[in-house]
Structure formats: structure tokens, C-alpha cells
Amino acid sequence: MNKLIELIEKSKNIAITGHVSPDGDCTGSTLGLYNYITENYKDKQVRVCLEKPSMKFSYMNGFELISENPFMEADLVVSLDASDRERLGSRGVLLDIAKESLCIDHHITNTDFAKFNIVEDFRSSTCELLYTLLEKEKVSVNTAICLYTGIVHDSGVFKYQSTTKETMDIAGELIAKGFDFTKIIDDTYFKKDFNASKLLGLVLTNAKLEFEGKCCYGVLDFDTWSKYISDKKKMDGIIDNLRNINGVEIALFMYETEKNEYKVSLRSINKNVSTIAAALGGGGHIRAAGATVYGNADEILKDKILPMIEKELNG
């Protein structure tokens, strides 16, 4: 018996959480969970604490249920997905108040921050080091939708260096449970409405090359990105098609979220920019990684994020 099914057996409530921002992996990992946990143990109480999460993904059984509200009377906390205390938010409370706490997931820059703690890097995503912690024959298809949506957004529909033979085996297994899996990748990876694409457009048509276009890299103010969509989950995917631009190596994309504050989001085809995020204070993965910063856009970019960029490639 793995730690996960141990601490779910002998706990009554039980609160799951993840990053700030919840993105595929993160919704799907939290998500999973709560529907195996509700399904296969009915004397659980159960909450997923989490910011209200892009309602791309509101097909997922329990996404109504989602609250930002800590679960104060927690004898176990489950954190999914994130890489330190900090990327929980104002749900980091839950690691003090619980008698618990189990953190699972698959980031390099992991801390190691709860009590336990299952830490697989290699892992193309969370989910999919979930699914091995599970026993399969107690997988629903709602547990298998959540955890098949987050392998796929993490390993970009299959396509980024951390899926293997097993990621591919394990997608196969939750298929098999029985639901539209082309219908999930379109209509939450590549679908945009329009005013996102057009942002998108303005992004590309203002984005700049550097250091012999192997990087490439774009900003947006508030008030720009405001003016098209009002929900700031909908630039998700801006900055892989940064990414793929032939000959980049590197790519940046930059948006302020308030006064002087930007997310910063970093791809790589083959470099390690999971230092630079973790020199800005974030972390992530080797190709894929972020931070927040704080400051004026260009100052950020010329003295801090550029400079460090331009190290990588040349290492």
C-alpha cells in the first residue's frame, strides 16, 4: 500500500489543493483525486480548495464544487502539483492546520514542503504520476476524463520530451474507461474564441527575435490584454506558439497581472530554463517553467531575464 491510500484510509476529512492559476494538470490531478476519493471511499469527507480554475475544463465532474476557502477541519491536505509552499497561496494555511500532508507531484524544482511527500521528475504530469498511486480497477471514467486532460495538457497533446512509453500506455488505460478524448483536446487546448486568437495575433505581430532568433519573446501590459478578454486564463497557449516558431531555442511571454507585476512564462525545445525561473524566484520544469516579477517590463527584461536567456543558449 502506497502513502496516498494509507493517509485517504485513515483520514476522515480530507481537503485536496493545488498551484495558484490552475492549469490542466493541476485541475485534473485535484479533480481526479476528489472523484476517486468520493466514489471509492463514501465516509470521506472531501473538499478540493483551489482558485476557481479556467471554465474550459467545467466538463469535469466536481468542477462546481471547487472552492477557494481553505477546508479548516482537514485531517489530511493533498497537495497536487505544485512545486513549494508558496505556489499554494493563501491555501499554504491548510500545511499548519491539518494533522496530514501528502505532496504529489512531478516539477524538478520541488521543495519538498509537506510532511510526505511523492516526487516523480520524470513524470510527463501530475496525473500521471497519480494514476500510478491508484489502484486501476477502482478508476471511474469521470476519475479517468480529469486525469487524461491533465497528461494531455502537460505533455502538450504528447509532444514535449517528458512523455514515454508509459505516459502513452497509461492515456491508453484511461481511453479505455470510455469518453470523447478528441473532443477534450480540442475543445480545451486548441479551441480559442475569438477575441483570445486576436490577441494571440497581436502578440505575434508585436514579438520580437533575439540573439540570432533563437529566442523570442513577448510582453503584454494590463491594459492591453484587458481590453480583448477579461479572463487572463484564456492566454494560456500564447506562449507555445512563441515556441514554435522555426529556430527558436527559448521562449518568453510576459503579462502584467496588476501595477509593475508580470507572470512570466518560459519554453524550450532543448535548453534548461527552469534555472531562470528558479533565479526569478519560480520554478517548473527544464522545458517548461514561470515566475512572477515585479518591476517595469523593459528594466526585467534587459537586466534580469535576457541576460540569462542569452547564458543558457550559450551553455
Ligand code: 5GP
Contents of the next structure:
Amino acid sequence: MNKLIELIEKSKNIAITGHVSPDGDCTGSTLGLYNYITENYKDKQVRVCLEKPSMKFSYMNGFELISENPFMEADLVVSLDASDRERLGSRGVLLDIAKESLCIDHHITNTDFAKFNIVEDFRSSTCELLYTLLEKEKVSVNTAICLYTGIVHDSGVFKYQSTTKETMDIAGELIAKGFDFTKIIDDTYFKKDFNASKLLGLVLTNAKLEFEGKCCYGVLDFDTWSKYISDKKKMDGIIDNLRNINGVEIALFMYETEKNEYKVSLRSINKNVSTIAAALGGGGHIRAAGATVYGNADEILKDKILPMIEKELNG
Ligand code: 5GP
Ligand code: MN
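What would you give as the form predicted together with the named molecule, now that the form predicted on its own is on the page?
Below is the whole assembly, all chains and molecules, this chain first.
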């Protein structure tokens, strides 16, 4: 019996949490585990304690029960898809409240911050790793929908290098449960609102190339993006468009979240951007990483980020 199942069996009151700005993998793994426990262990009390994810994920069972409030007792907290305690935001306090804590994650920058940690950085997604910890025959279609969503999102629809035969085998087992996977991929990964598409166009129009075309970057200040969209999550995917330009090896996208506060996203073809993100106080994966930085965008770019990118490109 693995640690997850062992801890679930001996806990009555279970809190499930994940990182701030939950993405497909975080939302899918937390709700996937929620569905698995509530369906197979009727005597357990389970809650998902998370920042509200994008409404595009509202088809997942249990979505409307997600609560941001961490201040409730728990025998066990399971953290999914978060590399460190800071990534849990105010939900980090659950690690102090709960009697036991378990972290399940696939980030190379994971700090083993819980009492028990199951971290496999070769996995495409936390959802893939979570599936390997569950009893296959006890995975329902509701759980499968959640896990499949996370695998699709974090593997870039089975395209990133983290995708393995096992990723595909697991995705195959999940779709065999029977659901409309085409609709999930289209609605949550590819489709964009009209205004979000225009904003993408604006970023591409103003994007800059550096280092003989090996680096492409785009920056948006708050006033610019908020004229098009109200929800910053609608900028997901802009970074991939910068990365998909011929010749680009490292892409960078920065948008202002508050005065002098910027969310940075980094993507690469083969280079390591996780160390750049870590040096900026963030983290992530070798080819997809991020951070939050403070100050003047031009100065941060020129003095900090572009020199690190140049070094990585020449390294
Ligand atoms: P994104 O650019 O899509 O926000 O994030 C890409 C990857 O980097 C994700 O795996 C995400 O978990 C990680 N990441 C993004 N921002 C941060 C951050 O501020 N801190 C840490 N530790 N990881 C981050
Ligand atoms: Mn993930």
C-alpha cells in the first residue's frame, strides 16, 4: 500500500490543496483526488481548499465545492502540484493545521515541504503521478475526466518531452472510461474568447527578438491587458505562441499584476529555464517555469532576466 492510500485510510477529515492560480493540472489533480476519495471512502469528510480556478474547468465534478478558506481542522492535508510552501499562498497554513501532510508533485524545484513527499519530476503531470497511486478499477469516469484534463494541459496535449509511453498508456486507460475528450481539449486548451485572441495579437505585434532571434519576449502593463480582459487567466497560452516562433529557443512573457509587480512566464525548446525562474524567486520545470518579480519592467528585463537568458543560450 502506498503512502497516499495508507494516509487516506487512517484519516477521517481530509483537506486537498494545490498552488495559487490553479491550472489544469492543479485543478484536475485536486478534484480528481476529491472524486476518488468521496466515491470509494464514503465515511471520509473531504474538501478542496484552493483559489477559484478558471470557470472553463467547471465541468469537473466537485468544482462548485472548492473553497478558498483554509481554516478548518484536518487529519490530513494532501498538497498537489505545488513545488514549495509559498506556492500554496494562504493555504500553506494547512500544513500547520493538519495532523499529517503529504505532498504529491512533479516539479524539479520541489522542496519536500510536507511531512511525506511523493515527488517524481519525470512525470508529465501531477495527474499522471496521482493516477499511478490509485487503484485503477476504483477510478470512475468523474475522476478520469479530472486526471485526463491535467495530463492534457501539462503535456501540451501530449507534445512536451515529459510525455512518455506511460503517459499515453494512462491517458488511454482514462479515455476508456468514456467521455468527450475532444471537447475537453478544445474548450480548455485551444479555444479563446474574441478579446483574449485580440490581446494575443497585440502581444505578438509588439514582441521583440533578441540574441539573433533565439529569444522572443513580450510585456504587458496592467492598463493594456485589462482593456481587453478582466481575468488574467485568459492570458494563458500567450507564452506558447512566443515559443512557437521559428528560431526561438527561449520565450519570455511578462504581465503586470499590480503596480510594479509582474508575473513572468518562461518557456524553452531545449534550454533550462527553471534555473532562471529559481534565480528570480520562482521555479517550475526545465522547459516551463515562472516567477513573480517586483520593480520596473524595463529594468528587470535589461538588468536581470535578459542577461540570464543570454547566458543560458550560450551555455
Ligand atoms: P506558468 O508560466 O504557466 O505560470 O508556469 C509554468 C511552470 O512554472 C508551472 O509548472 C508553474 O508551477 C511554475 N511556476 C510559475 N510561476 C511560479 C512561481 O512563482 N514560483 C514557482 N515555484 N513556480 C512557478
Ligand atoms: Mn503540473
